[in-house]
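One chain follows as structure tokens, the form predicted alone.
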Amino acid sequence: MAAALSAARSGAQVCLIEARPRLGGTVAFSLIHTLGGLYDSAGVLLNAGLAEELVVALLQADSSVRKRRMGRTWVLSVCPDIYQAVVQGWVESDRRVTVLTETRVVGVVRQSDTIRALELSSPAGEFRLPTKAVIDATGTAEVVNLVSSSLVQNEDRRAAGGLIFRMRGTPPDAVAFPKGLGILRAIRDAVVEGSLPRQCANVWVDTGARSDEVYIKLPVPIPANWREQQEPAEVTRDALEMQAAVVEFLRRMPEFAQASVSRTGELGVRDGGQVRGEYLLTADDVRCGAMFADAACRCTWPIESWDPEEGVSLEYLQDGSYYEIPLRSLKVRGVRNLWAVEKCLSADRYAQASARVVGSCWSMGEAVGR
């Protein structure tokens, strides 16, 4: 959305593709409430341009919407429902960007280092899009994949997806601490007496962006073959499995026991693997704060590293330090007019693990559309 945006003010004609039938990505349909990457470790916004744009529309739109401290780290707090509203009308009310939704490329025309056209698949039927660039923004590289697997990097042990889902109907901060910590202890207890799964001891609890509710995140291990066919739903299957027993042991607290899950979430995949850019964005960046001629943007997030055993660890850069993201970590390798943002950005493991966050996926955006 951002790419798009960005694009379309600097004159470009932009055709926005979308597979659901709204706008909204991850953050709106994998239930993220917590917005990170916006502010540096003092709470001020880090990167000017749409991702300030974002932080006044979101907290214009909504008086729920709010800044937070979260650890040693700003977010922030919002609505999932109200992010997916107003980024819609956001980017529906420029006229230079045509949105085409419920739509999948599933097809690439290539001449030597030039991708000349995008074959498409919608409703009303397949055609053909010819293109004088492409922003591959599914954050999983899916149109990198198309144009060839090996400008595509996968790790042998990917970090662990998330299922997030929210409960309504809990006492005001039912979950602040150090409520969250003791219900957090008493989850780990039940695994280690056999009454949740083990999948459950890395569960994580948050106040949500209004006073009686609670999102609850689930890792959830993603295999290699994620991609086939059969393995998504396999993988939903068992997090779902995973959902129903943490709910029917948090029902068994005061503070759950009036409560009922509102919605839950996509599956949201943190590590799709990353493209091969023109440049490897590594953890020796993020920790120097490196800079660059070519940055696109700032980025102060922690390495926030989902091990789908061990859970989540989190290693902070010093306060009132950050390091550049380069435009070649967003420039695929070998093909001329063929750029990736978000998460699938050229990076190592730990510096995907800080680079893969919200503000900093807006502003990745916006300097590749620009």
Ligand SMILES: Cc1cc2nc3c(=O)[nH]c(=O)nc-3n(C[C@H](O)[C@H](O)[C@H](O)COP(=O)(O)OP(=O)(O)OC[C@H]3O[C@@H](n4cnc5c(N)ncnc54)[C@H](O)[C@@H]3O)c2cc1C
The other form holds:
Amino acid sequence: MAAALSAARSGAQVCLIEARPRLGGTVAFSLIHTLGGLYDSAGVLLNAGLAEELVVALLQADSSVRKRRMGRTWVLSVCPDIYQAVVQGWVESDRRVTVLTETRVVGVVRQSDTIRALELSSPAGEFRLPTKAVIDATGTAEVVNLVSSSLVQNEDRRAAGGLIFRMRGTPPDAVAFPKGLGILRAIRDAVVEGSLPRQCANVWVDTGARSDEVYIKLPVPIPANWREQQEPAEVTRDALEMQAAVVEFLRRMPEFAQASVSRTGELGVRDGGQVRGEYLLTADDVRCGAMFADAACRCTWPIESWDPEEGVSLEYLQDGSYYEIPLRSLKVRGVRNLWAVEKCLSADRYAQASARVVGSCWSMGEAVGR
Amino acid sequence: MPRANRARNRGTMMTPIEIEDRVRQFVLATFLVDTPPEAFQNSDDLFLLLDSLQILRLVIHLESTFGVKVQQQELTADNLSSVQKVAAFMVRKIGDRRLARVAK
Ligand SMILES: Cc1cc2nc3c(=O)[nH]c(=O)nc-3n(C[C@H](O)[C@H](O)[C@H](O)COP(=O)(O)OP(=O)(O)OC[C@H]3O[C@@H](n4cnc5c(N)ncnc54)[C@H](O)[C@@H]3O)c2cc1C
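Mind sharing the form predicted together with the ligand? What's above is the form predicted alone.
Then the entire complex follows, led off by the chain already shown.
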């Protein structure tokens, strides 16, 4: 979306192709409710441009949207439905962007080092879209993978994915920090006692944008062959079983006695394959605050590793420091007019675990679109 | 481990200053490895320096080190937001545990 808006502002005729019926991606459909990567360690906006415009638009859209401190970081707390409505309205209001929803990129027409057209599939049928440049913002490098699977780094060990669901009807601030730690601890104790399955040990509980809602994040192991047809359904089924166990457990706690599940997100994949770009952003770049002449944007989010067994761990940058993402790590190697932004940038798994948050994603998209 | 040592380790025989020092050492060695010790005060706000996972790990560590059980309603800023507050909280909890033993 950021790439589309930015390319349109630069005068390009843009076609935004979206497989789902609506825009909003992982944030809207997997229920991300704390937008990270927008602010530095002092709570000051890290990147101007579309990221800043996004913050302003969200704050204006609803009084429940607020900036809040989360541990050592700052996030924008927002209901995913509000995010969806705001970004959809924003993109649709730009007349230079044609939005094709329920349309999937299923093939690419390549002539030596250049992509000439995309093959699209929609309810109306299959068709070809000639193109001068392609920006893959699918989160899982779907388009780059169609060009050549060798252009996607496919690691065997992936970060845990996430199934997030929302419960409403809890008393105000039922899980607000630090009280909410008691709920996490009760879940962990239940795992040790055997009354909850082992995978529940790393469940995460967080307040929502509204005072009577709670978001629950279930870490879900993503198998190496997750791209294959049957896997997503199987992975989701296991995650839904875990969800049922957690809900039953929580409803025995006084804070959740009146609560019910108001929405369950789609399974979110954190690292579905980073591309092989002209530059590989590394953990060292993140740790030492690397700067680049072709910087696309600044990032300061910790390296947020979601180990399928151990749960989440955070490695922070020094307070006040940041690193930059170079444009070369958004340029796919060997293809003249192909870029990959956001979660599938060219980075090792640790650097991606820092760079993949929403704020950086918007700024990466904007830089490439420009 | 000799009995007296075990008791000492679980906080029963420790002075408030020793308890504060134990908490400080744990926080520095576990969460603030890059912070020079002289730059960290026992009154510094842990809720600004640590994230919620780290506070949870601190609570679990307190329970095993001092042999106490922290109740849900005790998970408050007043009890946990600085090394000084954590130490004072542990002193109270250990005192309560001793009283409970005497009452038995
Ligand atoms: C479980 C989980 C938890 C997260 N938690 C946070 C958090 O708390 N805070 C935070 O800031 N960030 C979080 N993130 C990261 C955040 O979701 C991403 O930064 C953000 O969604 C941007 O990702 P993206 O644009 O790369 O991909 P997406 O948002 O996934 O967008 C990709 C879009 O491409 C579409 N698409 C895919 N394939 C095709 C195709 N072949 N043809 C056409 N369209 C296609 C999809 O339908 C989708 O709409 C989390 C991610 C996950 C998975």
